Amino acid sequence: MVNTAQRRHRRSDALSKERIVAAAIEILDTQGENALTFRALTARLETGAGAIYWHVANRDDLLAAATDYVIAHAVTAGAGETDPQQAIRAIALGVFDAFNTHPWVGTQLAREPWQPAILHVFEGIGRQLQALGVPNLAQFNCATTLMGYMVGLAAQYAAGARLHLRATDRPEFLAGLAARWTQRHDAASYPFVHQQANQIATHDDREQYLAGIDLILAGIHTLR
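Is it possible to get the structure of the chain by itself, in the form predicted alone?
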């Protein structure tokens, strides 16, 4: 039999915003955005809707809080790096992995690009640019360029992963895509596409993503 103290502890735990956000993330990850309802949350947390509304005003507020939590933890990936460039690369990988693990995050950020969650990325990158010695007048453009690349491309990859099923299907899908492009468009009109067809079919998304970060960092290096 559950005693009074145990019931009180469970009820208090259910009322914490942290647990509500964690439960929302579980639903979003396993069932998708459409499955996230306050009814689903109350069932998962074994509490009443009023307890949830005490901490989050509505569903949009809950989605924003879940996105903020995921992005904040992604940015901490660069916390242990002492070299600013390596820290930026670590933040970039943290964002990439977060979008892969939580594909719904990209959808949320696309709806409201400057919501509070994105400030974690902006601040994390900005501090490292300052440590690199980037001139003050160039820091904003550098930070927004890096942030736009990280968030935009990570969201694109995550969307592709949702559309094209399991990772084991990816090589077959990309090979088919390259074949369609080269078969439907002749080499005389699209020579570059034909030259890069093999790269399209065999490239690694993570490596390509980091290569882009390195290209931007190389450009930033010229400003120092």
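Numbering follows the first chain given and starts at 1. Between two forms, the rigid core is the largest collection of C-alphas that superpose within 1.5 Å. Note that the coordinates shown come from a computational prediction; the quantities given were computed from them, not determined experimentally. Compared with the form predicted together with another copy of the chain:
After superposition on the rigid core, the Cα of Asn34 moves by 2 Å or more between the two forms. Core-superposed comparison between the two forms: CA of Ala22 displaced by 2 Å or more. In the core-superposed comparison between the two forms, Tyr53 has its Cα shifted by at least 2 Å.
Could I see the form predicted together with another copy of the chain next, after the form predicted alone?
Partners and other molecules have been left off, which leaves just the chain.
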């Protein structure tokens, strides 16, 4: 009753920052970062450019809001774990999977690391470090190392996704990359690259990412 007057003046699909962010995420996920233009948004939301600017400061602000939304919804993962190491792994995998589903998030987070959602990840990791018995003074370095690793790797996976690497042609791409590298640089000058060529061509991103997390966790373990 109270808001009848209000309702009368609103279209059922009234614009809002949430609706704009949702539309932006859909465009980003399906067509990539370059496809997110104000023209595309106005077309999809059936409005004018100025209407979007009423709810959003500019393109960067919109990108930040979209990133924050995705990360905030991904970080709830790992809350149920009891073992601190497992909890950190769960958080890390939650971040990884969010980046895989939304490749543009990695690039964005690498560009603007001080977004609110980051704080949730930082807090979540920090608690587990305390539970692990890491000394107070070392906790900051451990948390930032883990966060930096997660965000950094995420940006790189995003770069892979941007090259339209579907699951099917990814092996070919990596094989081609390894082949080009070993052909251009001889084994005498680049022994390590030649030795690891097969790994480069066949490795699994998720496994390798988790191996890095475990390596850092092993380093953290030595601090106790």
